[in-house]
Amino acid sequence: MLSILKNAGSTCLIGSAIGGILISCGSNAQKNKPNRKPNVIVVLADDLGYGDVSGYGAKAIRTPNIDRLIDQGLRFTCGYASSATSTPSRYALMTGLYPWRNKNARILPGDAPLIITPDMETLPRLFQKAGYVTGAVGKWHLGLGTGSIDWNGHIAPGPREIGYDYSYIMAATNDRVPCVYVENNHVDNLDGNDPIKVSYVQNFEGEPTGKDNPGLLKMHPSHGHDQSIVNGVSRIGFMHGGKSALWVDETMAEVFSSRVKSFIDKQGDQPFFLYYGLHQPHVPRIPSENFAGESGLGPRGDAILEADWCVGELLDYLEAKGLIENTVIIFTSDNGPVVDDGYKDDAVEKLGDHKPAGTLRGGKYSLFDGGTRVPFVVQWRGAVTPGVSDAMVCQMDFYNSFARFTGQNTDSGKDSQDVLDAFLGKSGTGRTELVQEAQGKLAYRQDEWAYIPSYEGAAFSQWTNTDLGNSPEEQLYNLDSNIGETENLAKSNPSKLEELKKRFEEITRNR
């Protein structure tokens, strides 16, 4: 069956077909290339909160170009990463599985070797089942090798064994030594003359720390972050040599914004999945000069600008290209937000009345859904009618979800769930329940209620300044009543409790 769609100099006819979605597309742009399969881009923006975005109610900061996208796309109100951190949610992202059920999923050091198994099936590799180009430009984080690597060799197993036939990223994430970036299999720029070593226990001999050496910083690490300096700023881990092949904090976003269109016009007239790891806001948040300064929030605000012009420029080459129409772009962000998270960069000074997870209680680091609820966006022009939805979808569900999207069994036995009516604005249901990750403690969404389990451990975080969500009492939230989840209602409502208590152990009762 197939339906028409209209929008501006474009008519387009979705249907089902042998193989996954079919689309043909009247604009001039696409008159040309009939049935060809859409590509997918997925962004995902690291450590940006829910209500960072002007699209989500941020009045403190405008982003027009993510705004571009929610205007022109589908704006989910509960939209979750699986988790609270980095590395979790992105294993999840990969893979379709929660992340808990590998020991291995947890916040990792630049030099830990890959989770994710070349034997195991992963969302690239499903696109390239489905004929698909597949790539990844950006941030990592779920570690390279098998757990000793050689830096200045073939680095094995990464991006090209999970399923990505190009890639061009950082190791970890930009507070993290190696300093570089791997391109394939290899360091970028990197002279054989002037070998890497990496370390995350002892410095190298000759090597300035910023704990030593705080004359030679530009910015000063606030806790954490002061072992090896690289561009002005001492980071996590010792790291020796590579000095040709490291990389410049200020055009970060540039290289990969350079990668991302050069990946995308060497696909002519092949269908494409692109995985764009974006690095703001996290810290070290030291944008181009074209930011510094911009945003009125410091260097965190600065850093959100720059995400949004990555999101501006991704937008201006599809258009450029006549690609928009016929690519479904995805943008969220992989957990939630943190203002002081290593460094002294005035964050939590010129933060003012902004509220980076909006009117959601906690954020990265945070059982409570600040830590998890990010801002999820998913645009195709002409086939996704513009708006809002409330259903619960998770970045998880990208497998199962892609896997009907391109004509594959979604009877795949992972945690993740077809939801892709959803996605493109079919069905305002999701799915129900969500078991939510943060730094290896559990939580549970079902429908509008939020269940903690009773935790011990420091309830708000003196670092971070974040409600972490640990009580020694249970505790239990309606979340559409009290978004805010500032009223328990375990001891008020103990049969909801046992309820959702129940059905937790039962989904997690062989982690």
Ligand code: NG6
Given for the second form:
Amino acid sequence: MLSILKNAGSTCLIGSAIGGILISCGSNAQKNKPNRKPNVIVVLADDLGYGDVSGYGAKAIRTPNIDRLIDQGLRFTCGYASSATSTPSRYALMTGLYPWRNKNARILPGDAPLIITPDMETLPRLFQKAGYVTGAVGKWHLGLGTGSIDWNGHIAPGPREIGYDYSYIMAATNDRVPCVYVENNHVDNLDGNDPIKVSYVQNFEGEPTGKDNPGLLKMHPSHGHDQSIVNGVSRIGFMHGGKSALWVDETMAEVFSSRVKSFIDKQGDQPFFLYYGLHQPHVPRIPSENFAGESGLGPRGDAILEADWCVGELLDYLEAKGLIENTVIIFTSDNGPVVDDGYKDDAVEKLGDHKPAGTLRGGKYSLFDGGTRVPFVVQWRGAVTPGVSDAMVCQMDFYNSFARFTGQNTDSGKDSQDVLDAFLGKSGTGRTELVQEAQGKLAYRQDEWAYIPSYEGAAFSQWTNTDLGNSPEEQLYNLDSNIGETENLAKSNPSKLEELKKRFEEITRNR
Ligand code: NG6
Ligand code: CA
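Return the form predicted together with the named molecule of this protein as a structure block, the form predicted on its own having already been given.
Once more the chain from above appears, this time first in line as the rest of the complex follows.
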């Protein structure tokens, strides 16, 4: 395999073979390190929508650091998460498999077992095989252990057992217990005299809940989220003990950011792959005081500013270390946006004209495109020409694409596709079809067409007010002429409907 990548600033010669890739870039920063393999970083925001970034057209909010990535990178207009919620979406990203093939790939509680088994081929393993050091920092939400976890002991299997040499994570989400950080196989900062207990079934004696003690809360739930109280916020699930290990929401961005930097710093001349799961703007939205009140959109907007700051910290650090040219940085989101996701945080009241999903219909939890089409940027200053790409790509495609990137077998038998040329801006063509998942239901995109089978259930979620996509009628939309999915063509174009339906059923038959 031999290919030449050219752009205005540099010329890169990539010659790859099983077991290694040779990179030689003519840019200044690389002159001293001609043979170093490019690092790869995937930054995955949590619930950030297609319309939440100024580089994607948002007017009510400015995201200067994500825009820096966009200005010097390739902005995808058709970049997808595989699912409209976190766990299945992350499962696809890490494994290259459709999440709906695994019945356990659904929103997990914080004490759920790991749903990726250590015998599976994963994205970080792929990088390990190519000689990379791998790290996972931030939101995990793929489960830990095999059953009942002893949070006070050796927690395994987890990120390490599926391919990450280093990990510093929150187990699930920032609204779920246990509200502690797990470093490799242990809870960080835990005092052995104050053990942690976790349950999603019953409370522990003496522990106040948000439900019974609203006076103890600094942020109140709008639905759910009324169990154990940590840092003045009631969460999903019950926990007891572990006081010294509890996270403080206001410093979470700083904590993860500093771990990202120390991971990068430790690698020296060793190439690395880093998965960086931002916790923003997922609920509870409690950014540091530097961002509180800054966006004018309430805590949701403030949390987006903080996410943007995290990206800025990363870029500045890579620049300072002379690594920015030789690092592929991908920025994307695990699913579409949601406004009220369970706390009374003014997100609805202060939304104004801001449209978190931009021109798309639906958002988190939805079968419409707003559920899965997300911001998606690839920057590689050493090799990718900045611009805009309309190629359809999915996070699930990282597996096969980075297989070729690292000179490995791309015929993995996975649902992942090799769209490396699209990621690197060498081709305007990505995948032609994608099955999207939202809370166990499936939709199908092929070229410019979107098909949603008939589904029972409420059209709108009464909790989050999401336009879910359920309808007794089958739905067919042409996204080229009607990106907002308002004009159902199922009746006027029955042959296209049949064509898509047939293919959709063929792919999903053996669910
Ligand atoms: C839902 C939570 C929501 C969020 C979501 C997972 C309630 C009422 N709602 O069950 O707040 O945590 O799960 O979000 O509990 S995700 O982005 O991690 O998929
Ligand atoms: Ca999410």
